[in-house]
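Have a look below at one chain only, the form predicted on its own, in structure tokens format.
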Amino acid sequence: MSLHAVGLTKHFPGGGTPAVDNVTFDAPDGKITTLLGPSGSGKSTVLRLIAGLELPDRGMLRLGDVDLASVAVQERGVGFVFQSYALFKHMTVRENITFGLAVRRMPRREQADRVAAMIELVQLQDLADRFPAQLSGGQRQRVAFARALAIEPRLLLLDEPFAALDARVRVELREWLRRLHDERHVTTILVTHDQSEAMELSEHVVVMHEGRVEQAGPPREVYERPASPFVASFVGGATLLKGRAQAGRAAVSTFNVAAPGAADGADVSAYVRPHDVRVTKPATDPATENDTLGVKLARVERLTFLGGTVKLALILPDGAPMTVHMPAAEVAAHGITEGDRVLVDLAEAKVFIGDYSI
């Protein structure tokens, strides 16, 4: 079933700008979209709208054909998971899942076989009888799923589930619940800062950014086509470049940019992600020559391996920091090291008309 919202607006007391400004967007039914932006952008006050835990002060929300003003909360057809699990302590992981379907006095015959579906659902059958005290973070969260899932609600709310989860088990667990989607099928809204658990899950993206929607699409429309500077900063990370527009390009630092629409002398800043860059050694050694075939060096300064992957903070020649992500085995191929003198090829930049800051 699918979600609209449109023009969704809330205020809290003492606050100057509203925590959501006319928020539209639409979730699609039997789809995955998550809610994507930094630390105060507006994502859970969304949710909570949603869910009917807050009240809009403006904006219409639609499930399906259903107007959600007009329906109290318990009768949304909500399920919601919380970062921080939200069992209850006294109950068993059985009894936490039993819990939505007695508020809502299903048959106990029914109540069982539904738990006990639910169970082998999220793969806990061998430990129904336990406590959440008792089991893993990983396996609290998959509890806090099954309780949300029991109820077979028509929307599922996810507010930052993996947030609390060391590295390792976020994984597991993302992939996991990709798995059990993919066999649900449920319209589902996920909350998250994290852009890796965006794209991976997400058939639909919503970049939130000072509670208003920057841009929502396909996670690789979003990636590849950012439709403002900060999506094209914020999804993926980006070096900001800035430069002056002269017959339709720009020299950004020591790149040489495409800047389509901009007027002579008009301000371009071009952002830069960090796969989007080629290092090289020079052929020549950059020692005994000022420069190599005419081309100013750049410095590496730092390298950081990442396993596969492996972080260059680079300094351009004009003194602009750059971060570069290659392959380890390309790094160890060139020879890169700390300290080195190498060539910088551009592949790509996200060039936008003005003056704008990261």
The other form holds:
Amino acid sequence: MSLHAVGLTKHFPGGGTPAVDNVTFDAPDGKITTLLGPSGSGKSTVLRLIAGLELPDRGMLRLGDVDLASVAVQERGVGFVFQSYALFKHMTVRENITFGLAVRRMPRREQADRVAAMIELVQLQDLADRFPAQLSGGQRQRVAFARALAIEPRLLLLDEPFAALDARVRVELREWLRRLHDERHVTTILVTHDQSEAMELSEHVVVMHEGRVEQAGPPREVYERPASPFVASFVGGATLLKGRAQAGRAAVSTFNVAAPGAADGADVSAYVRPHDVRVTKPATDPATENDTLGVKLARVERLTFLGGTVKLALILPDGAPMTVHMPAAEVAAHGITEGDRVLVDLAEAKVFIGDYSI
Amino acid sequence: MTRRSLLPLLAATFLGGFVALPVVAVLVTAFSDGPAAFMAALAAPAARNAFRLTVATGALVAVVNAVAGTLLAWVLARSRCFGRGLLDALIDLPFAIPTLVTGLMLVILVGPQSDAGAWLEARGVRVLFTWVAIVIALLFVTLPIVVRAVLPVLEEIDLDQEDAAATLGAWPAFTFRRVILPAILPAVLQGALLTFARALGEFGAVVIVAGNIPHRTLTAPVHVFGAVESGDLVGASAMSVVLIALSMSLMLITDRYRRAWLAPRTEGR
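If the one shown is the form predicted on its own, what is the structure of the form predicted in complex with the partner chain?
Following is the full complex, with the preceding chain placed first.
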């Protein structure tokens, strides 16, 4: 069932600016929608508003055809998975998963069948009679999923569900969730600060910043056509270079980029993604530390191997730092090592005109 | 002898001298005239009535304070209100006040010369020198026990658990019964049993308000006191042995029960 949020606003007592400020977005039926943003961007509050755990000061929520304003949290039929798992500590895995069914007074036989199916779904058959304290983090989170799914929710809400897990388990559970979703197609809203999680899991991304929606769209569109400087820097981890416009172009750091429509002298911000940079190793003139044609060179401060790619921390000729990702094979082919002088070319930059503060 | 083995030896001597030895002395005295005399001392109607009164009032107080203490702990754990600090301090007051003073306060409050006492007296209700006064004194003296047992457990319960229960469709009453109560029940029971054990031995607060009428308002500890006063050390010791045995076995049972319950639920934390 699709969810529509219109103009959601929420102030907390004592907080000056609203935690959630006029937030409007759609979560399409049967899809995973991600609320992506840094901590404090209001995304978890939006999730709690949807669940009914908080009440909005203003705005409207509609689930399918139903206005949620007069529907209590208990009656919304949403499954909520908490970052802290929030399992009932004194109940076994089986009792935890049964809880929502017992509330609904489902006949015991049906309860047992449903719970057995859920336990199988999350592959915890051998641990059904354990207490949460006897499980690993990944297992606990699977119990939390099973408990939320057992009530056959109309909407599944996931609040940073993988944040407390170690890296390997996180990747495994992410893939498991993807498969689970492909089988069941429960409309899902996922809150995360991890853009790779958003890219991998969701069909629809809503980027949030300081309580507001910055951009909403398919992950690829958000990545390739960021609507604001914040999105450009947050999604993709771009380096910000600043400069001034002159005749439709701008010199930012030591690069020259197109700045169409910019008035002469206007501030220009260029965001450069780590993958959108070409680094080559020219012949260096040892006297000037420039290349043999006199072009100024950047310096490789540090190389970090991330497996297939290498992260290069560069210092540009004007002293600005820049992060670049390159295939490990390419780095090896060029023979680039720490301390080298290198030539830097921009394949692409996202250019914003005007004075932005992010 | 190395320094490492000196400290445990010291501790053992201290525990033995100050704790075990007096208990042994009471045990030996209780049976000094043989098991028959021990049984006879307990079988005397005055002793039996005193013991019965003590167990009955203690049990009532344990039940009442289990409920009241849990509610107080709940208010303290969940309210962020202005008076919380004051309330918190007030709860411990009964521990800070000498129990004899507690008794005195009750005499002043509900004695026939007070307004409240006179008002009750006019309606034919007598509090002072009845079992009701004993219960009130014990309720006051043991009030902090359940609160202090339950409060830390309540504060430790993740608020997310209540939110999770709500999203699963549970209204607050259901959540309290199925999520909160099972989590705090061991602490409530432990607090109640400690309250009972404490009530068994209370002397100071009771002796002033009870009137100490044999067979009616004379409690077991006051009975022990009377026996000592009249030189009946065997009788005093016999009752003491029963009180010690009862309260020690209760504490052992609670402790074992709580550990067995807690172990699988907190593993690896």
